[in-house]
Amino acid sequence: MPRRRSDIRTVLKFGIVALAVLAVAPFFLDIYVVNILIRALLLAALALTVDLLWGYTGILTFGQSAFFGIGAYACALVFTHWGFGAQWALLALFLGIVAACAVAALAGWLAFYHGASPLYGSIVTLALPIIVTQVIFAGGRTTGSSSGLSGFPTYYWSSETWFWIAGVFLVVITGLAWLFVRSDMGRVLVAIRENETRCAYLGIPVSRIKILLLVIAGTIGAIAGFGYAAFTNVVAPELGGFLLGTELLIWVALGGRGTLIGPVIGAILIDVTSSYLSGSLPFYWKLLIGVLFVAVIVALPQGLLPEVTRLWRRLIGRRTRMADAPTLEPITAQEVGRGTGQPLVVRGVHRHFGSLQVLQGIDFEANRGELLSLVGPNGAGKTTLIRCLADGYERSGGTITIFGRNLGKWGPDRCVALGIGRKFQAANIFATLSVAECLRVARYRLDPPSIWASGTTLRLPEAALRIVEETGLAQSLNTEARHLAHGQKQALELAMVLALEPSIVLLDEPTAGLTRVERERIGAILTSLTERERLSILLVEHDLDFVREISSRVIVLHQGQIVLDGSVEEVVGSELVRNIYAGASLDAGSGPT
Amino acid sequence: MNDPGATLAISGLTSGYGEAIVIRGISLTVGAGEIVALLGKNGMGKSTLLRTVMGFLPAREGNVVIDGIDVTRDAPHRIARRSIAYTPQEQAIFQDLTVGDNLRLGQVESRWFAEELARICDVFPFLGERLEQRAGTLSGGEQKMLLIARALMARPRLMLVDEISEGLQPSIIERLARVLVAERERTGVAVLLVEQNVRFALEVADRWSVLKLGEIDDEGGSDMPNAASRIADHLSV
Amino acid sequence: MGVLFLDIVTTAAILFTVASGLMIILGVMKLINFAHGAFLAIGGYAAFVTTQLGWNPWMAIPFAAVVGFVLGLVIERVIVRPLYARPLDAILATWGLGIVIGQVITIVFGREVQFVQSPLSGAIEFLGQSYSTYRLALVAIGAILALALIALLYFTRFGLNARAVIMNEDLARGLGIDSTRVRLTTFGLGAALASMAGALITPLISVDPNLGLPWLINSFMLVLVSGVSIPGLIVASLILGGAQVLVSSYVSAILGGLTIVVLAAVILRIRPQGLFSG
């Protein structure tokens, strides 16, 4: 994967400057400040992990302090009880990392299951530091209980040395994180934050990514904690506590969530000032931070750094530099899941919510190159049927086979792997990603994203590329998706779905809210998809004129059942359908099927 | 062109969801004591129009005047308190509340609860017997009758009724039609009836309009001899 | 056995009382009020002021409720209202608010631990046991509180409006209910309940600016496990409070402090909607 050179250069440039500053700083600073800064630099690395989780991925975590505590206690326990020396230090670091990874993996498995609410994830992270501190309390002599451990042997290097160690650690972590969040994989994290559902329906294993990210964040936290314990020679339960966890959130929020640098600066500035003022103005300082925090959350949710940079840009009159858009590269779609036999066979599918039957006894097939429309009055079960086809968990019973393979009880990512692409009713895209980034996220399964670079080319199957070019999206590849016009958003989502190279495309009211011209264009695209690419398209649509123009077959749903399955002419000529739409009563199930 | 004395006067109203425009420049009036039917297929913007009138959706352009007062930017509860009864099409009753509580919510402060309840129970006797029953356990038709009953509890000057006939048997539709007409005779309430059922709409309404892709496509009086077939043409598949 | 039983019942009553304010706010406003702990502290200091002024110790309860209510109204208007659309940010903002309140209390009253006068002292014979009179009184108070909340929600027009807003806010607004006002009143009420609970628990614990913190987390867990309903909260308090008492008595007092959090996380994984929902 080619990399975008400017990012690496930026990181190197700023990294060297930062290291140079670090190298000389101890000679200009008071020894007291240097000591405070060592702690602040380590905590800044911890704040950075909070930003990765919360700012970028949208996981509000109270629990990063727990990993810091684990790392710190691994050091203190090994040095106190087992021994001191290079091999013991390495062992302690290793144990700390292993313990942190295990805890993170367990917490992630618990918190990020399919369908978990974001709040539940926060609850688990909230429980983490409470458990860690209580375990330390329960450790009695071994862990030093509430007073912690101190006076264990450690490397009594000079403050300058520790300062350089902590500084290099922070610079390296920040540089790597910077490359990571700006890489294609980093954009996937933002996509998860913006729209987790859309991600799942693009076949992205959201839970696995979140767990992995928590494990990485836990590792960094444990290393920082280890460094802290080795430097200060003192550990206390508060290091792994809930209050430190919330303080991290405050630093990140004030600095600017989702900016990496903001949280790092925020952590260093606030922690150093706190240490300074803890003697003279302890309560007023904390009060000020509290007021500032509330004000920022209410009024400036993006934090202070974006405001500062905006002001700076205005002062020096420079515009944001746009990265180059990737070049689009056409490829021939492989059509995921394509096999022999019928693309889609639905047998006896039903769905109920409690005692309410929303779908019953649904039987039908879809063929290659067919545009099959699902019509019916409100509440007929059309959208429910689409859901059952795109997520194996949705249906209450019945079987769905795709090219002879059973859908079973699997989530949306499995449906994507079988060749199903779903477009939602309202344009369902990633608001803060650019058009190119949205499309690249959609390619996650087929072109796995790089974790440290951003690709210079974007491979798209011809059908997706055609939409991107015909609707003018090709000229707006760098535009953030939220700034697109409504019709372009719809087109972008359709292009994202086609980027999955599906064999079967599910469309829920793709023309809602579009102008007549846009409708016609979408209609022409859909027709060409069935005729040229021979895809099977299932279309839910209210606009019956549109249905009549483009469908090759129509299924009429009424009160959760298929009442008619036939050609456009048959449906148009049907007395039954006219009655359903004119609102006359219809004895459920009496219609011909 | 708007009649200043109209109970509801909509002019040039444009609105939608997000960036999608659903209704475009709609003008429509309902006079005091008048019943106007708004017909159109699914997805043509009928419900959006009612939601905009009620203040749930902001109007992009145009305005809504009720009894001579511009309410375009008012909050829904303020509009409702002008004795406007709005019956949405979906999730229109509180399924988990009792029938009695649903009726009580028809009035903002339960001021004339007892009197109105007595009258409603004359109109729909089954409601009086089931005041303690959970509304969600009523049948579909009974729920629609509860919905109209709740609207009448408000002693409304204007009713905005969204597809009340959907999925109902002809006998119940007939019953609802009689109630609406009788209420208009009795209190002079104005009604804007959003419908797909042409027969029901023409039976009750004095005038009709057809909404297509967010614009009024055709309109006329219910006494026009060819009204039914003209509307049916617009609604056909 | 008798003491254990009484410990469980009184612990559950205390947990219920402390969590009720958080639950009312979450139920009606869908908002997690992380300033709940700070409101408990406000109630504790209201009781402290009552003691300092030499008032009857029972006066602490209404006094705390009034202070909490007024503060709640102001805070809803200034801080909470802009955050309805951002529930996770609301957690953070109310947490920040808790810090502010804690610091103001520290500046006014100092950091030291204070004690308040208990309205009831000593022990009485109950079920063949000599047991703290005040803890037993808290069971009665908790029961009265539960009944009062049920009466408010189910037998008043405010309660009907609030339930309508919970079930379907748009529909409620379309019927003329001012949901903004319902929210304002609810936040005031939730703050008043929390503050009152703070005054009620302080005779059992000492008063300091951070007294609310451990209670906040436990209340939060209880409310989620309850499925946000009054009977649910009673049962959740009994189950989780009971487990806490048992673990503290038989295993270790320190692990007892973990019981509610761990058990709640497990229960919510199995039943995300809580025990008593749906």
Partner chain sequence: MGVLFLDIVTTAAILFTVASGLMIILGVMKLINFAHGAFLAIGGYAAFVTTQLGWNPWMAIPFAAVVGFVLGLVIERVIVRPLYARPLDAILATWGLGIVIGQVITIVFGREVQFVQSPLSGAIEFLGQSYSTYRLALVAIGAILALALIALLYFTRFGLNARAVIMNEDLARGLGIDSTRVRLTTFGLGAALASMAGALITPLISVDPNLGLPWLINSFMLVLVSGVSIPGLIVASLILGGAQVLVSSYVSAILGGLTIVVLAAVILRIRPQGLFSG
Given for the second form:
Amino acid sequence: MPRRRSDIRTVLKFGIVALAVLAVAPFFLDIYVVNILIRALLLAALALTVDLLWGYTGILTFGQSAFFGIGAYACALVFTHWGFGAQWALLALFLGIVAACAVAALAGWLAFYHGASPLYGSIVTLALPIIVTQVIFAGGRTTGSSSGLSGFPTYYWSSETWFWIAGVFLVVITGLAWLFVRSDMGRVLVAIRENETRCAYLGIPVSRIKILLLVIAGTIGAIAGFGYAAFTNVVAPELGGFLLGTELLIWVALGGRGTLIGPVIGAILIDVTSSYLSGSLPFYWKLLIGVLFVAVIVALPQGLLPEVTRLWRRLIGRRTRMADAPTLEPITAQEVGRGTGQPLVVRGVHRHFGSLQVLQGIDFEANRGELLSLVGPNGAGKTTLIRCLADGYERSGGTITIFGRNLGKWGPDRCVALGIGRKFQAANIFATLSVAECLRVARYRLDPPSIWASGTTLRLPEAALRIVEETGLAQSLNTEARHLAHGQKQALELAMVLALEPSIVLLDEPTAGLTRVERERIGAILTSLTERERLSILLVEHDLDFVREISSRVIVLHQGQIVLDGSVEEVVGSELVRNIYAGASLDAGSGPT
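Can you now output the form predicted alone? The one shown was the form predicted in complex with the partner chain.
All you get below is the one chain by itself.
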């Protein structure tokens, strides 16, 4: 099993310090500040969930206030209309969590279905607080309508006790979130933020992860809302409204998106400051916060905390410590699974966009240990065919069978499970992740990531490991992918595809922009994959010299149809192919494909 590195000790150290500060803080602060801080601590936990969704996963959400309002009203409704006591408090908390989870799951299902744009997800979450507020208004006397509910029985503990409860809740949630985002699963969240399409083609169930994360964030929000209602003895529609949802985004942006600690500090400082300003400057304090927000976004787009951290390191002369490079470990051939039967059978596949027919009646088969090249003029439909093979939603008609199983209308993540790996035309990687993290994300389906720790060993199949070692990536495992040379980016994506242990590999111009030496190296590796690993490789390539050297079979596409399917010699000597290329010589390796 891969070794794991955990940050539990670090979290415990900072947690103990934070709890110690919380323990003594009420004795040094006046009662007014303590009461303000109780609300601020609960809202900071809510801001932290916004950072998990927006800062780490790229989900711009306006709806976290809705879950806060649901938890608060669950407390108020049960205590007002049913009863008060320990059992009623547990029931109210349970109902608030269940309701928040149900709403989050429904919103996630609507927002993150296959093919939905990020903008659509933001619109759905934008509607959440509006709907919750309208439900409260429509509740009449039951919910208190626009006046809310107050005066219901609650636990009349001292402000210090509530301060400690809110503080411990925030420390625990922050500690767990810190472990989560620094784990292997946390890197998957960043990968989704960076390149959702690439994640889907690595077999990562992006929609399910987003929905689950929204449900967890909804649960935290409901608990925070319950605590707020139990403390204040007052609830109002504004607790679940759009304004609070927007303020949460402002706090996260000001504190530092994608830092966890920044949004927590930002929420506490801004909420406390706003409480003072709303009393002394009742007509201007929101304007001041708005101006501050705009100024920070323009001058410091990453927020305040990253800049403060960078300045601190510069003052003390301390550099960021590089993590130790993970140990590469090969997966033996006996461990790598392969399907049985005919790898790929394509029958009557067509693709149209309205009246435009891009593919028409495509029929062919691919065999084990075969490198099948797809060539043809620009616009022949080569890349469209690759998309149809890797994503069931792309196909307008026809059937594709993978090892005897019909592809159907399956998304890319399910197609990967059948043994399909796709490399894109342009290097499609995760820019802000290191080389090792990119490869570890690619192993998501076969080596499930830990949610509390990060791996110190990177297990790769021999094919992927060979790419990493022969292209120099093994010496750059801690280098962010965006800093790699073009050829290494292409090699990294190919290694990520091979890390899936596919049986069918779809390559769309894998040598685009590479030097001659790099092309020869990739060609040798691809030839080895067909001979040693018995993979079926479908290659779209412009360099016909490269195609002629490594291909065992060539299919020529023209105007969305297969016009020739044969050996390299048959294609090279075909008069039909010469006519298609309008006189371009295949022997000379020229002409568009």
